[in-house]
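Below you'll find only one chain, the form predicted on its own, shown as C-alpha cells.
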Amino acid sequence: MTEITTAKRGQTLVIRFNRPEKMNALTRDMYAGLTTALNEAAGDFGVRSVVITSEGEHFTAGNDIKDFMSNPPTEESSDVARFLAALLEFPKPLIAAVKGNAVGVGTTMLLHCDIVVASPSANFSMPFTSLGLVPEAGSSKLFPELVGYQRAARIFMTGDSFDATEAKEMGLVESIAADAEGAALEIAEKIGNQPPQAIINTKALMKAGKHDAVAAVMKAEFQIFALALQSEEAAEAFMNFMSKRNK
C-alpha cells in the first residue's frame, strides 16, 4: 500500500505515514501496514532503529472517522489493536519526527517512543472524551506517569491540545528542530552504531518496570473503548464532530 510507506536509510527503517490530502488521517488498512512493517523490523537485522514520521504539513489528524465508524475496532484481533500491541511490543529504538498536528492515537503513540522530536508547528491532542470515548495505547497510565495527575486529567477530560514547547517540558518531546525528520535520522544513525544487542537490552530493561501493567492497561482500556463506540453519547458526540466538520 501506498499510504504507508517504508525504506532503508542505512541500518534505520523510515515508516512514513503518506496521505497528506487527509492529514494523514489513519484507516484500518494504515494499521494494518504500520503493524506488518513494525514486527518485520522487529525480526530484521539489518533495522537497528525505526524512525515513525509523515508526509506533508501534519503527522496524523487521528483516526479517519468515517472508516472507524464504518469499521469499529470493537475486538481485540482488529487492526488497530494489533498495532498497539506491536508498540508495545517492539523490542528495538523507536523514534518519531512530529510535525503539525498529532491528534489522538498520534499523540499516544509517542508515548511508546524511545525519543521525539517535534517541529515547532507540532501541536498535540487527545480528544477522547470529546468524542465520548476513553483514552487508549496504555495512555490512561503513561500519561498521568509522565505529566502528573493533574495535568493529564485537565488536558484528557478537556481536550485541550497543547503545543511543542509544552510537549517538551513535560517530556513527552526529547527535542525540538527545524528539520525533525533530519533531527531523528541523525540520533537514529548514532543509535545503529553502537553495538545492537546491548540497545536492545537496554530498552528492555528500561521498560521491564512498567510492561506488564501497561499491557493489562490497554486491555482494559480497548475493552471500555470498544463498549464506549457502541453508546448512544458516543455516536452523538461523533454525529456533533462530523456535523461541524461539514460546516
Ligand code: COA
Given for the second form:
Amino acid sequence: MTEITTAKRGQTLVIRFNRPEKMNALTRDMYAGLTTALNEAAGDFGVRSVVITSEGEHFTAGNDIKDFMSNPPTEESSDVARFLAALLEFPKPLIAAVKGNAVGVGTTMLLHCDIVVASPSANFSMPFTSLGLVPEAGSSKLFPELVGYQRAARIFMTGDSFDATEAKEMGLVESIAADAEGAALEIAEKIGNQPPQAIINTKALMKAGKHDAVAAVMKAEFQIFALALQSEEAAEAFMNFMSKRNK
Ligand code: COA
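Now the other one: the form predicted in complex with this ligand, given that the block above is the form predicted on its own.
Let us now look at the entire complex, which starts with that chain.
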C-alpha cells in the first residue's frame, strides 16, 4: 500500500497519507491501510505513539468522492467503519500534524487524536450537509461538546471552514507550528521517553468517560450516513463535484 505509508522514527510510528495528486482523498484501500497500521501499532511494544501526517500541501480532502459513488460504505464491516472503530479504540497517543485542507473525515478524525499540531496553512471543514450527508466519526457528539452547540450547528449546517487560529481557540488544535510534522514528532519523542504503561493508562482514563457514548453515536451516525449516501441529495452533490472536475 503506497498511498498509506508507515515508517518508524525511534519509538514513533509515522503514518502518512500519500496521494498528494488527489489531495490525499481517502479510498477504501487507504482506509484499510490505515486500519492495519493502527491495529499493528496498538500491538507492537516497540511503538510508543503514532503521528498521522501527510505528503504534499494538504492533510486530506476527506473521503474520495468517486469511491463513495461507486462503492458506498453501507456495512459496519466496510473499510471506513473499521478505520473509525480502530481510531476510537486506539490505546496509545495519537498525534496529528495538519497542513492545508483537512476536509470531512480529515477534520473529524482529529476529534479522536490526543494532540493536534496545525501549520498556519491548515484549513478545516466538514461539508457533510452540503454533500447531502451527515456528520460522522462521532463528530455529531464530540464537536458540539468541544465548541458549543451553536457554533457546531453553524459549522455543520453552513459548511463554513475555519483556519488554524480558530481551531486552536476551539481546542481542536493544541498548537500551531510552521513545521507541524516536526513539532508533532518532537512531542511524540517526549511521550516516548515516558513510562509507556503510565501513558496508556492515562489515555484510557481520559477517554473512558465518553467511550461508550461515542461508540453508540458512531453506530447511529453510520446508519444514517449509509442511507444518506444513497439519497438523491447526495447523488446530486457528488455529480456536481465530478462534473466540475471533468470540465
Ligand atoms: N475525492 C476525490 N478526489 C478529490 C477529492 C475527493 N474528496 N478532493 C479533491 N480531489 C481531487 C480532485 O478531483 C483533483 O483531481 P484532478 O486534478 O485529477 O481532477 C485533485 O484532487 C485536486 O483537487 P481540486 O478540486 O482541483 O483542488 P482545489 O484546490 O480546486 O479544491 C477542495 C480543493 C478541497 C475545495 C476540493 O477539491 C473539494 O471540494 N474536494 C471535495 C472535498 C469533499 O467534499 N470531501 C468529502 C467530505 S465527506
